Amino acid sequence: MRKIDVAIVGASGLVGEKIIQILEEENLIENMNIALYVSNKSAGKEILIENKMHRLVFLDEGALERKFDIVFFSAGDEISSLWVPRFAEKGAFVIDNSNAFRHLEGVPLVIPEINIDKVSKNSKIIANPNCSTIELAIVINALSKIYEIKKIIVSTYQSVSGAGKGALSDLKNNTKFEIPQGICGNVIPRIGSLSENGFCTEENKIMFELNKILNKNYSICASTARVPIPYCHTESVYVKLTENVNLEDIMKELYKENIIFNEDIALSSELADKNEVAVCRLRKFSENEIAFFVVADNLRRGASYNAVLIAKHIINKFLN
């Protein structure tokens, strides 16, 4: 079998390096020529991958003349929005991370356990979801298994990774660079900018991938908060149902679907740099409305992971 080519854009990102990191824990690496390709900050330099030392370049028109087979991207929506379509018109199915494809008819926006059946032969361009979509969509999917949902109302406390290095360097100094308000001893209760329907950029998100992920059009109400820790999301979610609601089923289906739950709490310590997705405190509001929380590495399974395990899949079945 030939090696694959495989480029990843934003290799000294948080996220990049933890594409990088999954990919060794998956023996994918091993089977890859990799490229990786970076800003003008961190060009020149030198990483270790599988015992073998990778240089750091910058992404300039040279990497088109490359033949890849796939290209993560973790740049930001300004650099995806230029490079993406030139990688995918080389051939390349592409991987972008940023919201900048999300809302595109024909882009797929895709989590595996869910729809992987959106990506095809075609699908050059795929978007990888919001992180605080993904551990939601995941844990809804499997209610969904069981019960009608007729409402959605998630408020998340979301850590400073997800907002970048210079966020966590906030954290670890007490600094304002990336975060102005300053996150130590501080609740943000917005992410992003506020848009004219008074939701803030992350809470559109979520409302918005949400509904495209499940194909669904669920009533959904989006709050989200930077909590000063470094790593996972927590989501306190509320969910309304058309029928009487039996929480051991709802355990049973949690089980069969790979999601860890704890009927006491799920802390983001024990969750970080994990792959899986936590319930915790599920409870009922009434006969048909539970509530519950949901615990993820933002990172990990909010972003490197999910991109990971679309990439076995086009290699599975597009590249062998």
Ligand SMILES: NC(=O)c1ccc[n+]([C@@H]2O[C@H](COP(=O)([O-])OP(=O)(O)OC[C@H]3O[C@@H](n4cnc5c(N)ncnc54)[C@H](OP(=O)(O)O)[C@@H]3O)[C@@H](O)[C@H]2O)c1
Contents of the next structure:
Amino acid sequence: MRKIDVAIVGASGLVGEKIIQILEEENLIENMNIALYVSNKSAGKEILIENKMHRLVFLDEGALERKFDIVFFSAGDEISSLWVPRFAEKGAFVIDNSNAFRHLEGVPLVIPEINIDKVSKNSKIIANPNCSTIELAIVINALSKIYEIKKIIVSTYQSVSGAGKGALSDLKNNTKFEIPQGICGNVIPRIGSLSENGFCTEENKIMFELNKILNKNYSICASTARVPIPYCHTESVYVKLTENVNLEDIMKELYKENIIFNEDIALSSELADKNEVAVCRLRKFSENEIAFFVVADNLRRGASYNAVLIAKHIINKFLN
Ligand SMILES: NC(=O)c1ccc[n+]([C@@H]2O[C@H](COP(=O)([O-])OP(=O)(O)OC[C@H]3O[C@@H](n4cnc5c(N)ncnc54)[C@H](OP(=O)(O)O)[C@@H]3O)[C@@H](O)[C@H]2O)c1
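Return the structure block for the form predicted in complex with the ligand; the form predicted alone was the one displayed.
So here's everything in the complex, that chain up top.
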């Protein structure tokens, strides 16, 4: 079997580093020729992958001279907007972690366990959903298999790593470089900028993406906040259904979908560096209304692991 040519743009970032780690864990990297692209800040540094030093390379036109089978992008919206179409035009499957292409009709927005069928040989740009959307969608998808959903209200408590390496450094060093309001000692009840509808970027992402992934038109209201913890997003979720609910049936469905159900509380520190999604404190508000918390690692389940699952599918289906 030939080695697969893979590039990771943003290889020195939180998501990029995790993609490399998961490719190693999944024993995929040994069958890959890997190229690692970064900005001029990290270019020239070397990192150890599978006992071999790999140089981080400045992303420029030279990268387009190489032919890649798969390119992971985790370098922000601007870099993706500029470069993703160019790698796709050269024939690579591009798995993009940014928000740049998620809205486009022809671009599949994929959580493999839910809608991997949207990825075809011709879908060259594949969007990885937003981190807070992924864990919510996995649970709502499970619920939708046994009940019809009428309305979803979600409030998030999102970790600082969700805003990248610079933000995590602000948390560790009590600085305000990346998060100007100061994340130490604060809950910041807005993530991204405000849109005309009064919702912020992160809230609009959740409300749009959930329906695109599940192919539904649910009534969804999201409120998002950044909290001063390093890893994992916790979400408080209210769901209104069309009929009386049975909590036992929901628990059984969560189990079937490999979602951890915790009778007590699921802590972010327990879910950190894990691929699973956990649900806890499932309760009934009325006959057809429930509330619960969802927790997952934003860097893994909310980004890198999801991207690697998509890559695995592409390798098995289109590259072998
Ligand atoms: N963090 C999360 O939980 C999460 C979850 C889902 C999606 N995402 C998305 O994933 C992307 C990356 O997030 P992150 O948290 O990993 O950010 P990050 O830690 O700040 O890393 C950003 C990466 O982009 C690279 N980069 C910056 N400018 C570049 C350029 N001009 N050319 C090439 N590379 C460049 C950086 O390289 P240098 O080291 O050289 O600066 C670094 O490797 C973002 O689009 C984000 O929205 C993040």
